[in-house]
2 protein chains.
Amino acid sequence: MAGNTQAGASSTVIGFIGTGIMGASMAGHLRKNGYEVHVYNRTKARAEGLLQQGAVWHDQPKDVAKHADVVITMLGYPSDVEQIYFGADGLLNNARDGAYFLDMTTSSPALAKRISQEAASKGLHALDAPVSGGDVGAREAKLSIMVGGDTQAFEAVKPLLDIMGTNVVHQGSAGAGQYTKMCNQITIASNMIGVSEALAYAKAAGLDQTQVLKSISSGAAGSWSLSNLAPRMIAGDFAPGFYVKHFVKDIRIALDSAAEMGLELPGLKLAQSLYEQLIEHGGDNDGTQALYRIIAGE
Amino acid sequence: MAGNTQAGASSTVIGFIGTGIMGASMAGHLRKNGYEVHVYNRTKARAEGLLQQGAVWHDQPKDVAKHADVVITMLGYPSDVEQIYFGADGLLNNARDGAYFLDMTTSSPALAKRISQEAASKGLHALDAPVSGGDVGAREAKLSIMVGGDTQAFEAVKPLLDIMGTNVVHQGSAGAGQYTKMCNQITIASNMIGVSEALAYAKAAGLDQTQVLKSISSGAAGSWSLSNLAPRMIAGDFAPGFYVKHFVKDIRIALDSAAEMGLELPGLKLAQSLYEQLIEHGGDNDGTQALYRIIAGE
C-alpha cells in the first residue's frame, strides 16, 4: 500500500462501495480521519451525507477502483459481491497496481476464497472482513471485524480497520473472516429460538414475562439476545435492528458452507425453517426478534 | 411463622431435606445465620459437615417435619418430591401447625400446584422456589430464586431466601417458580445447540476456535454459555458443572408442561433428542457442555 495509513496523515486513497446505513457510517469515520474517500452506491441519495463531507462520487464501481489504493465493499448479497468484483467492468479488472480489497459484506467463504485467488493472480491483495455490531456499532466505530487473508495484507490495512472497529481479529487465510462471521450467526440463530420459546412458554403459563426476565437474565440463561431482544418481543416491537431477510441469507450461507464440509447443523436448520415460516407470514422486513411471533403463534 | 426471621435472632426452626452439594451449602448459610436447622438426607455422610456445624440429624423426613416451622426440600427428581411430601409418612401429614414448606428442587409445575393445594387443605403453606446459579451460586449465597405461591407466604419466608440468594423474585401463584425455572432451562437448551454448532463449524472450517471466541463473545452472539462453557468444549473438558442427566430431566418437565398448555417447542424438542443421543453415548454424568461431542461427532 502506498504511503502510511496513520489516521489523518495518509496519502492512501480509499474507495468505498456500498454506502447503506452501515457503510455510510464506516466510510464517514475514514473520511473524518483525513482519508481521501471515493464512493459508489446503487442509490446515490444514500451517499449524499458522505459527499457533503468531501467524499468523491463515481457513477460506476470500476471508476472507484481506478482511483483507490484500498477498496472496501459493504454490499447486500453474495451475488452483489460476485457481480461487482468480477468481469470486465469489475473491481479486480480495473484495479490500481498492488491495490487492496476488503469485502466487509457478510458473504460466502467460498466466494471470499475465489476473490482472493483471482486478486493474487493479478498481483492484488484481497481480504474478507465481515463485521458484527450492527448500525450502532458502525456509527460508534465499535464493530467487531473478523478478517481472513494473508498476514502481510492484514497488517497493511489494520490501521483502517481500527478506525471502524474496536475488536479487529485476524482469523486466518482467505475465507476465515466469513467462516467466523458464520460462527456468530450460527450461535445467534439457535439462541433466538430458545429466547422465543422461553417467552412463549412464560406467556402460556400465565407468568409476567418481564418479571421472568428479572429471574433469568443474569444467570446461565443470560445472553445479549435475552437482554436486548426479549424486551422488544414482550413489547411487540418487531422493528428491524437486523432484518429477517438478511439473517435468512446468512443462515443459507452457513448451511451451504457446512454442507460443503460434510457437517450437519440441526439447530441452524431448524432456525432456517422457522425463519422461512416467518417470511411466509410477511416478516421479511421485521427484525430477527419477530421469530417470537412464529413460536408463540401470534 | 413463629417469631421473626431476622438473621441470628430467630426462634424459627428450619428443616432441610436434601443436603447434596447445593443443599449442604444452602442449609449451611441458614445455620451460620443463627437458625436451628434439622436435617435429613438419603446418604447421611453428605450431611456430616452440617452436623459438625450444629445441625440436628433425623433418620426420617417426617421427624424433620415434626420439629420445623419451615421445611425446605432440595431433592433430585419430581418422583422424590412426590414421595417425600405425600403419604402417611410424608411431610404434609407430619407438619407442625401452620408450617411453611419450600420445595427448591427443580420439579414439575403440576406437582407444585398439587403440593400447594394439599398443604392449604391442612392449614399449611407451600411454595415452589427452584434456583439457578449452580453449586457456585449455592456456596456463595448468590442464587437466583424463583418463587411461586401466595404473597403472604412469600413475604414470610423471604428473609430466609435472601440468606441463600441475591435475586429472589416472586413470580406468581403456586407453580410459577417452577414455570420460571423452565423458562431458564428452555433458553439454555437451544443456546447450547448454537454454541456447540458454532464451535463444530469453526473446527471443520480449520479456524482456531479460541480465536473465534475473541471475535464473537462480546457481541450479539454473546451469552453466559459462550463465555463459560465454550472454552471447556474447546479444551475437551466435559466435567459436570450441571449434569446432563439432570438437564434431560428438566427438559422433560418443560416439554410435558408445554404439552399440557398446547404449546410446541421445536427447539427444546431438538435439544431433547440431541441430549438423549449424548446419553446413549454414555454422557449421563458429563456436564451439559458435552453436547459439543454429539454435534461435532467426536
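What you see is a predicted model, and the numbers here were worked out from it, not measured in a lab. In this text, the rigid core denotes the largest set of C-alpha atoms whose superposition between the two forms falls within 1.5 Å. Positions refer to the first chain, counted from 1. First, how it differs from the form predicted on its own.
Note on conformational change between these two forms: two rigid parts, with the smaller rotated by 12° relative to the larger (from C-alpha fits).
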The other form holds:
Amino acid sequence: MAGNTQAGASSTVIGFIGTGIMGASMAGHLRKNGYEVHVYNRTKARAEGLLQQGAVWHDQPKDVAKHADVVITMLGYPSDVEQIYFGADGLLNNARDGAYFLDMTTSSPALAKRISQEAASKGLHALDAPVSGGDVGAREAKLSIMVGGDTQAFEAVKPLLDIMGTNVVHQGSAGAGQYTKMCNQITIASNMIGVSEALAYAKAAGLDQTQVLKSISSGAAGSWSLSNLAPRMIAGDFAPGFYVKHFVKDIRIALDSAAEMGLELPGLKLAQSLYEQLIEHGGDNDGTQALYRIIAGE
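Switch from the form predicted together with another copy of the chain to the form predicted on its own and print that structure.
What follows is just the one chain, with no partners and no other molecules.
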C-alpha cells in the first residue's frame, strides 16, 4: 500500500492535515521521499514551505480525504480531531475506498477507539499514532511513534512511519498508542519539574549551570529533557518545540483517563498546578521548558 520509497515517487497519495511546528517537518519528509502530498492547515501561511516543495493545497479537509490513500492528522486538541473526522464534511465521510487514517495528534484514547470503530464500519482503516520528540525530532525525522490499531493496518503504513521516526512501535489495539503517549507525558511532566529545580538549585549555589549539565546529563539523572531542554532553559530560550497549552491539554487527558481507571497520580497533579501557574503568567504559547520560569521565580 505505502509504495516503494527506495524507487522514488510512490503511487500512494498522502494527505496531511495540520502543518504546524511538527507537522510541516513530518509532511516535508514524506514529500522528499517522493510521495505526492496534499495538505490543509487552518492558516495557509504555515503550509507555504510545503507548497514550495510541490505539495498540493486544499481549502477544506474533506477535499484532502477525497484525493488521498493515506490521511495523516496532526492537530492541537481532541475537539479538533473530533470535528475534522466526523460529520457530513468529516474525513471519514469523504474518504476514498479502503483509505487509511493516521491520527498523530496527542488525543483521547476513547476518541481513538471511536474513530477506529467508525472507520471500520465504513471499510476504512484508522490508527492512533501519537509521537514524542518535539520539534527537533520532527525536523530530524527521529520521532518516537506509538501506534494503536489493527496489526495489518499498522504493517501497511509502517514504511511511512519509518520516514518520520526512528522508533516505531505497535502498542496494541485502538487507543493503545494514546495510552502509551500518556505514559510518555506523565514521565515528562515530573521530569521537567526535576530538571527545572536542579538548574534553579545550581544557580542559587553559585554554580555554572552549563558545567553542571556536563556532569549530570550522562549519569543516572540523564534524560531527554535534561539534554535537550535544560540548555534552552539556561539560555532563556522558551520558544516552543511543544506548546505549554498543548502539554496542559495532555496532562488533563492523562488525569481523566487515570481517574477512569481508579488511579491517583500525585506527581502529575503537581505538574498540572505548576503549568497552570505558567499559563496565568502568559506562558500559553511558550515551550514546555518555560516551567523553569516558575520554579526559578524568573
